[in-house]
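In structure tokens, the next block holds one chain alone, the form predicted on its own.
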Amino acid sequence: MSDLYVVTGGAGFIGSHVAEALLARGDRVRIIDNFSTGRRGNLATFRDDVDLVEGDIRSYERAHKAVQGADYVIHLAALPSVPRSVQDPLTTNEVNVTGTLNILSASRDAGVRRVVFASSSSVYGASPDLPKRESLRPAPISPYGVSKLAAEQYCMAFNAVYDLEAVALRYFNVFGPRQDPQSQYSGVVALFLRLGAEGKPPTIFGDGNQTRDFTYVTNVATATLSAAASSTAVGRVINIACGQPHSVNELLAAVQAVVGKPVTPVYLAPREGDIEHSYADVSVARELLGYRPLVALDEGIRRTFDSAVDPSRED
């Protein structure tokens, strides 16, 4: 019989895409999601190929439904965004951290074997350090990546402690298709994509020269799956980007390329929380993962603009 995998957060943006890529392999999978910021449409194309646990991870009780008789969790559900987390720092903190010790609590509990972790980059703050590496001390500057550093440190404890492997991978500003535009909170990518088309102009804080690694949501599944797999990976911490930087005006400018339109922003003053530059050193995944990113941004601005058009275009 196949492995069964529970992803948390599986119908959110980066969860179904990588539920989609275990189905796709063979494998089993069930979903646990409240959705909160999970969309039921996200798993249209194979709702009835998983198996769906409804709930809280706030909730002990749903996570140990969710995750008994599973070979691994993918720990993707989360409380998204910085902002979002400036503005409630309590429940960003009921979510992603006392969340995330439930999962785990619960995955030993019922004997899995691999918790796979979605952190962020966002922990590593304010340090000036470029590219971000795994072994800068982080620095973060936002109740969000307070909370995600806090979660990737309770793993490495049941991994030390208990006979719970564990994996803890730093993404990058993911994009792609799923993602939503409509929300205050989505990625700028999405949002710039949505306006753009509209003929609205979007909103830069800071002068647009900030630097990001934008990582296609299908380099991240990829490195998902991997990070199951690989002996090598357990007890670590891993970088999950392109390597390379870009600036919040080029990505305005391959988005006007894209949706074949002039897009004028407004420029108004930096976030709280929001740091100047950022991009990673992903020869960590390179050596433990065999990890390759396969869309570049430019490659993947257009897969998420076709496949806003048409859905069935997305890959």
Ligand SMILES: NC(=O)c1ccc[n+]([C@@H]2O[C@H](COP(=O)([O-])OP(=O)(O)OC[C@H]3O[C@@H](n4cnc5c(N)ncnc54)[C@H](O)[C@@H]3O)[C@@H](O)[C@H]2O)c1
Given for the second form:
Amino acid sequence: MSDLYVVTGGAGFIGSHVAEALLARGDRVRIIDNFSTGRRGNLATFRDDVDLVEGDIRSYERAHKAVQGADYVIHLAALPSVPRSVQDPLTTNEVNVTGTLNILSASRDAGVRRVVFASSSSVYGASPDLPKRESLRPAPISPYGVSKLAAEQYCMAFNAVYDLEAVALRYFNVFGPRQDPQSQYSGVVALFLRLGAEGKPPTIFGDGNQTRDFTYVTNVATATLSAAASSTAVGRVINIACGQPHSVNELLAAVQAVVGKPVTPVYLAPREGDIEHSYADVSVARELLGYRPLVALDEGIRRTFDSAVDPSRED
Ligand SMILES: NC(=O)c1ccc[n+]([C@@H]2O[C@H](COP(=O)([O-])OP(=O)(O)OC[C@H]3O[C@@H](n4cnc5c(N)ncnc54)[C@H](O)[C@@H]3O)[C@@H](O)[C@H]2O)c1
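I would like to compare: after the form predicted on its own, may I see the structure of the form predicted in complex with the ligand?
Starting with the chain above, the whole complex follows.
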């Protein structure tokens, strides 16, 4: 029988792509999600092919039930927003830290082979060192970044103490189809594309020269599956990104090119907890996962735009 993968947060943006990639290669998938930021529509094309557990990872019992019989757990469920964590650090901690501890404990108790955890570039904080290498000392400056670092450390501790195989992937600014363009916490690419298409001005916090390593979701899903399989990835923390800095103003220009009309932004003061520059060294991912970011920024923006216009063109 094929392996059973539990995808926590599988109704979310990245989780739905990971679930779909697993199904496409013939694996069995169970999703646990409480639909707090995820959407039923994200499951629409494969709902009948997955086992769905509706529940909250803040409950150990729910987590335990969800991982029973699993070979692998891909742990993506989280409150994935810096501004939200600044407004409500306690809830971010409960979901991102206690929730991860529940998933790790339940995975250990259920004899799961490996847990792959979605960490974040935000653990690097405001450190001026570029590119961000895994060997840099983490120094998060938002409650969200702290929660991701704590969860990462729990993964490594479970690997050391209980021999539970664990890998933490530090994703950098993921974008692509199904990223919620309506949420106030949305990723910047989804927001710019929506506002650009509607002819409304996007807000840029700061002067727009801040850089990010925008990473198309298919690159991330592929790397996540590799992390579940690679024997050398166990106990490692690995950057997943494109390895290229792009400014928010450059991103806006790329969005204008696909929507085919001018998009004039409103510039406001920088937000608390936001980081000025960030891009990754992806050589560890290349070496341990055989990772190659196959879809670059412009191509990813084009695919995201096309899928918003016509969802059947999503890949
Ligand atoms: N999108 C990015 O750019 C990015 C960057 C770095 C790291 N990450 C991490 O990747 C993961 C997925 O992010 P995403 O962008 O797909 O976000 P998302 O909000 O689309 O997905 C998160 C999913 O987790 C579910 N969830 C939240 N709280 C839950 C709970 N208590 N119990 C059960 N399910 C719960 C949500 O309903 C949602 O479906 C997160 O862990 C996030 O921190 C994302």
